[in-house]
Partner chain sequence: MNLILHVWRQKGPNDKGRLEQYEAKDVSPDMSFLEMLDEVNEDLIAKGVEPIEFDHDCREGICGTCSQVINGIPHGPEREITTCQLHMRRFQDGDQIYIEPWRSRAFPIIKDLMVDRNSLDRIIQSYGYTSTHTGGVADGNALLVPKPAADMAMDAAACISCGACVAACPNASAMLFTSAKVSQMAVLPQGVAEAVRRVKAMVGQMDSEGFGNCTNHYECEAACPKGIRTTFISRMNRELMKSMVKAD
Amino acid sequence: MILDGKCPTGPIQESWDKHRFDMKLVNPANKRKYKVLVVGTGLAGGAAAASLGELGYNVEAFCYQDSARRAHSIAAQGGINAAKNYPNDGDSIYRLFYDTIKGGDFRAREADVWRLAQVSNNIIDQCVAQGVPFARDYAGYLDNRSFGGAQVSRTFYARGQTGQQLLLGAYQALMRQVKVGSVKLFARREMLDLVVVDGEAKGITCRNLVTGEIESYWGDAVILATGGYVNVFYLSTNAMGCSVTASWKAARKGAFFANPCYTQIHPTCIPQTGDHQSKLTLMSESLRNDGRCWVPKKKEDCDKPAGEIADEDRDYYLERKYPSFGNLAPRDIASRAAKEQCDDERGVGPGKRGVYLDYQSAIDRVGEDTIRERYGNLFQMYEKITDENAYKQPMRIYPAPHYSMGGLWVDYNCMSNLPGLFVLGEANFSVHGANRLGASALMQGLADGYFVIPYTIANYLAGVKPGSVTDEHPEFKKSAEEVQGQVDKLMNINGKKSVAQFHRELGKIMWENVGMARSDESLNNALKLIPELRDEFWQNVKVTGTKEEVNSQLENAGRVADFFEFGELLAKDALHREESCGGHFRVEHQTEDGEAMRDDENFTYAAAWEFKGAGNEPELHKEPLKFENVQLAVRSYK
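Stick to the form predicted in complex with its partner chain and return the structure of that chain only.
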């Protein structure tokens, strides 16, 4: 099937304004009759639930944590982009649009990206009004910094805790609605199924994580804002509870999953120290503004202390390979370069999977105090984890899975192919193409939640009779039985291997075969290994405890079971995409000097996969991407 993103036509500058006018509205007096379920209370879900509650809809919001404020958005450090052009350095909506399309390696929909750039400015205003304590200069104006290789300063920040502060703004707005009664909050709930009635999304089935009860919730529309899936790699910068479960359950009920192979590996994370490692910690990208990446030129030097290696024996590989961008090359390029050095056996630290990020030149240039002022909290964080002082010896860093550009397929209205199912934030595939630029995920989450869904959901609801399907419908019972069935199955296997062991093994398969560099051979290998391990999982996993109480083993078992099915789809998508673009690097498709080679003629489309039952081949649907406002170009950072 050829998919239609239903983008507005006409000049792109007017597309969103015109579309807003064309969409249907819901009469204010009728809004409270509509019930909307919002799964996820991160930036996207929190902003959506609060805004819809303010408009008068009857909202129910869900999260797996004990409080809406703990969604993983809280961990974002660096900042949020907007096209305000406050510094007068040449920024504009068009430039933010262009940078995002180019950064995404020309694999995103133009109209969606334009809208994102357009509403970015409203986001900053909104957050300021909420009391988000953005950094200010001495005159009291909002401060900006440049981030992630952008040539303009468009990033707004709140110390190293931007995600936290933005999320608290949304959370507080949400709490206000909880108090007035327009939003009901269900924390410690995990969505384990989507209820679809006559092809439309009408509810969800959850497990109460405290009592173990299986609960049904109905709504006139369902919004998923359940975040990203890179925990399929086991070790990542995501929180421990992040999973693909909500999205995957929706996919199993017919929602298309788009571009699962677009995953982002972040270059500056603290390397792994051993098998006990449970997660990887990100160090803000801003570190590359002053740090220089290097490895020893000679293998023999790798075990020496960094200080004993003379400057001429160091390979500042990013500066060598990308003289104009140097250490500020985009994430995918910097990550791959680090891997190449380590594959060449010139890595440093435990297991030789690490490269140096060195501040000595910067300290010599501007002094230790200035460096402390700029990065003090990051150096401290590094020391807490590694026990090393980065003012005295270079940091060691290594890339780690960080973000998922792929996600459930949605049209311009953020609605999936299942009517009534909307998908926001990192959970959808919409704006980042094959690679996301720094400080733009926070922007997308809040854009979707505050400024897109309040309009687009009305267009859908206006055509639906409120409460026409409730949890009385037999599909709800059926779904609850299915969920109960899976819980019972997991509890009864009583095998020998723990859930964590399986997750670790799956992660290893994914990281080694479907990670930073993918080949026909490695992908086929993954496609052989994943089903084998999955079969073993269903024979041999051990889940302790009972199902009627708090049971984190059971929770994790369900998440890992979904990662197994999803991991296979990710590998299939990567195998089918015979080109290199953004975060997806196929070793067969590179230039002589190792740069990614896109194939615009054959792959300028979004790949949306339809689940066809466990063990069956998924069906590929294509949404062709048209570029009318930018020129397709080779992304060069040399």
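For comparison with the form predicted in complex with its partner chain, would you give the structure of this protein in the form predicted on its own?
Partners and other molecules omitted; one chain follows.
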């Protein structure tokens, strides 16, 4: 099937405005007749629920955490992009559009990215009005800093807490709607199935994580804003509860999964210290704004204290390899460069899987107080974890799984191929292509929630009779029975290995074979090992506790079961894509100096996979990508 993204035609500068006018509207009196389910209450979901509630729709919002404030969006610390050009350094909507297309290695839709750049300025105004405490300069104006993949300063920030502050803004807007009664908030619920009636999404089935009860909820439309899937690697920068489950349950019901092989490895994470770890800690990319990455030039210097290595004996490898962008090279490039130094046996720290991020030059230039003002909480976090003072000695960092650019396939309206199922933020595939530039995740989540979905969902609901399907429909009972059956199956295996053991083993397979560097051999090895481990899981996992209570073992077992099926699809997609682009690096497809080599002739499309049942080959559908406003070119940051 050749997929149609339903992108507007005509000049791209007018595309979103024209599309908004052409879409159908729902009048205010009719809005309160419709019910919309929003799964996930991070930036995308919280903003969507608050905006739709404000418009007058009846909204039911769901999160597995005990509070919407605990969504993983808080971990996006560094900043949010917008094209306001306050520093007067050459930025514009077109430049943000261009940088995002180029940053994604020309594997994103032009129309979606243009809309993202266009509404970016509205996001900042919205958040300032909500009281988000963005950094200000001496005169009181909003301040900006630089981020990877751009040569302008367009990133708005609140010290190293930007995601948290933006989430609090969305949370306050959401809770205002809860107070007035337009939004009902259901915490401690995990979506375990999508209810599809006559080919349209009409509800969800959840497990109440406190009582264990299986609950059904109906809606005239369903919005998924449930984040990404990189916990398939076990060790990642994501919160432990982040999973692919909601998206994968939708995929099992017919929603296409696009570009699952596009995963981002973040270059600025605290290195792993041993097998005891269950997650990794992200140090914000904003630190590369003033920090310099280096390793010793000579292997024999790697065990020396950093302060004893003379400047002429240091290899500032990003500045050497990418002089135009230096330490602000995009994440995929900076990550592979760090791995390259460590593979050359010039890594530092325990296990020699680390590089230095050095602030001495910046401290000498602007003073320690200024650096403390800009990044103080990040330095505190680093010291708490490592017991090292980064003002006195360089930080040690190493790449780690961080973000997923792939996700459920959606058209320009953020609706999946299943009518009535909308997907927002990191859960969809729409704007980042094969690599996300830093500070663009917050931008996408809030753009989708505040400024896109309020228009596009109305276009769908205008053609739907409100309340035409409720939880009295037989499909809801069938779904609940299937979910209960899965829960019972997991509880009754009573094997000998813990859920965490299986997840750790799966993560090792994924990281070693489908991680930063992929090959035909490694991917085929993963596709051999994953089904074997999955079969063992269903015969030998042990879930303690009972199903009628709070049971994190049971929650995690369900999530790991989904990771097994999804991990296999991720590897298949990576094997299928015979090129290197962005975060997808196939060692067979690289230039002489180790840079990614795209194949535009054969792979300029989004790969959307249709689930055909466990153990069966998924079916590939393609959406061709057209570039009419940005010319395809070799992606160079040199």
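Between two forms, the rigid core is the largest collection of C-alphas that superpose within 1.5 Å. Residue numbers count along the first chain shown, from 1. None of the values given here were measured: they were computed from a predicted structure.
If you fit the rigid core between these two forms, you'll see the Cα of R365 move by 2 angstroms or more.
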